[in-house]
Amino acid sequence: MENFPSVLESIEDLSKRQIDGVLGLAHRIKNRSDTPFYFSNKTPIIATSFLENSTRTKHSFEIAISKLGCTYIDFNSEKSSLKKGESLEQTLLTLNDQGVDLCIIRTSVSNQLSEFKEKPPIKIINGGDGVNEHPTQALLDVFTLIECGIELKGKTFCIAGDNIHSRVGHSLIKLLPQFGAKILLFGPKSFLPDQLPKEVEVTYDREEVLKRSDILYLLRVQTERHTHNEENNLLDYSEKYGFTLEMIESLSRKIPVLHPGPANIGVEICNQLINSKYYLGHEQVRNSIYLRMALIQAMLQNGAKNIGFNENTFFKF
């Protein structure tokens, strides 16, 4: 894909044209109307390196890699030289020297991958970095809405929950305005960022959310990232900020409910709602395969020539 980045760290690394191209490719792959990915000289080797736990993202990338016919390596950081003090850059250069073409990385360190943009040690897709961004999740969320025939332009998209710690929430805030959506954030005050784009609205009133929202996107409370002071918000979170099937059914219009997972049932969402026709979480998981297949294909075909160690600087004996 034309000028596709070698390091996809943020939604801001993609132009609207590239985003539309990836979404279109994902649609064609899903409907089997796109020609199979052709490897001109060798079968690509793709690694995943998840330095934080994951089910949905890691496994969907694994399946996407398999469906594309690529060779897959599950890079185990716990048994690697990272545990001996090697830097992430040197580890990635080593993978590149061994013939790995692309690495999908999840890290607990926010913005850790940005340092690789100027001189990429390997092609990289951000699988979620700290509380910074999760661009592939945001892209598959928009893809799911489009595939379900849900228009985004002019619609109010409410992101409810732990927005300050949500990397996918941060990516959605950058992505949704490109499709003409309005953004409304909801949750306890301590769960909402202090600095937001002026076009993003905030409310602490659940009734306002139900009245105004066209699309409801729920986030779990990320207790693993909270301080002890923030824990107090969990005591009555469900009562004040959670959503139930009864609430959605009481509306005069029906709104889709999305969740990036994992969902904390009984906290931000009830079991009845997660098993209802309004919940698109299972569609998000299914569509994640096609969207990530499209992203991998775009990354592999971008023709970057500045990857890894520059052999021209190496002294020839």
Contents of the next structure:
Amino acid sequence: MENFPSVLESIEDLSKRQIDGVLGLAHRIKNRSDTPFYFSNKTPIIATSFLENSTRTKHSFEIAISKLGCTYIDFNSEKSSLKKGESLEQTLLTLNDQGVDLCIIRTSVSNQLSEFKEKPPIKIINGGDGVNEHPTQALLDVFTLIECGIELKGKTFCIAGDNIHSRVGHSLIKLLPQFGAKILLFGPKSFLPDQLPKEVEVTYDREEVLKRSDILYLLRVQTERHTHNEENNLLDYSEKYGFTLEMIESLSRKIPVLHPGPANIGVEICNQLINSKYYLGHEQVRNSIYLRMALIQAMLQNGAKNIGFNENTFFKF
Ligand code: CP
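Moving from the form predicted alone to the form predicted in complex with phosphoric acid mono(formamide)ester:
In what comes next, the whole complex appears, and the chain from above leads the way.
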């Protein structure tokens, strides 16, 4: 695989060749036709630094790290010197000096990782930054569809719900066209971004979503990111924008329903739909381990070399 970026912040940081390489490797790891690589010189050390809550992303990275045979550091920001005012950059440089090879970071600050791209203090994978992007979730979603034999080329992929606050939605908009999918966004007007690539369509009509979608991707209403005014959107949300099993069963064709989780059951998705055969959420979680194993392996093996404050950057006494 060609050189991977030192900081994977956005889907745009990967070429299509690299994306295909990671998906292929994830498939081979899943099917045990490619065993995770053997670390001949040094067992890599990988840290996760989750500055915002997570169940799926954090634990799936932890399991992927353990399955790859790497040493794992669970960086606890609450107990760290970040609390004494140390910057995130100095923290990451310290981890690099301690021999940590890669850090997976989740932060509530959008674009916080951009500042590390020019002079990376350590290799970084974005585990979700504010409302900006969640590239590994988007990659595992596409991986799940491919693994389930669901074609993306020429298909209408509807992303329904709180699009404006959804970091995975933003990553999917960049990723799906590379696989030939057409994107349709649905939700209340105030949940849809003002500026969108011209090929992305928008609808406020749930009937149109049901008529046109080949794949339905539901998003959680992210109340923690809402202003007071936006709370009004929730009053009749499920009635106007939620999806039920009945709606999916009424279609003549059968469509898969995905959700990155966590779901607000009874808001964007009903209990019967989340427990139905159309729902691929459990497959998404299962596949996340293989996709993240492949991505870690690719970053470690093919990542750029010039990281941190190395011996060439200080004065020779
Ligand atoms: N999909 C996702 O990012 O879930 P968590 O917030 O539980 O990691």
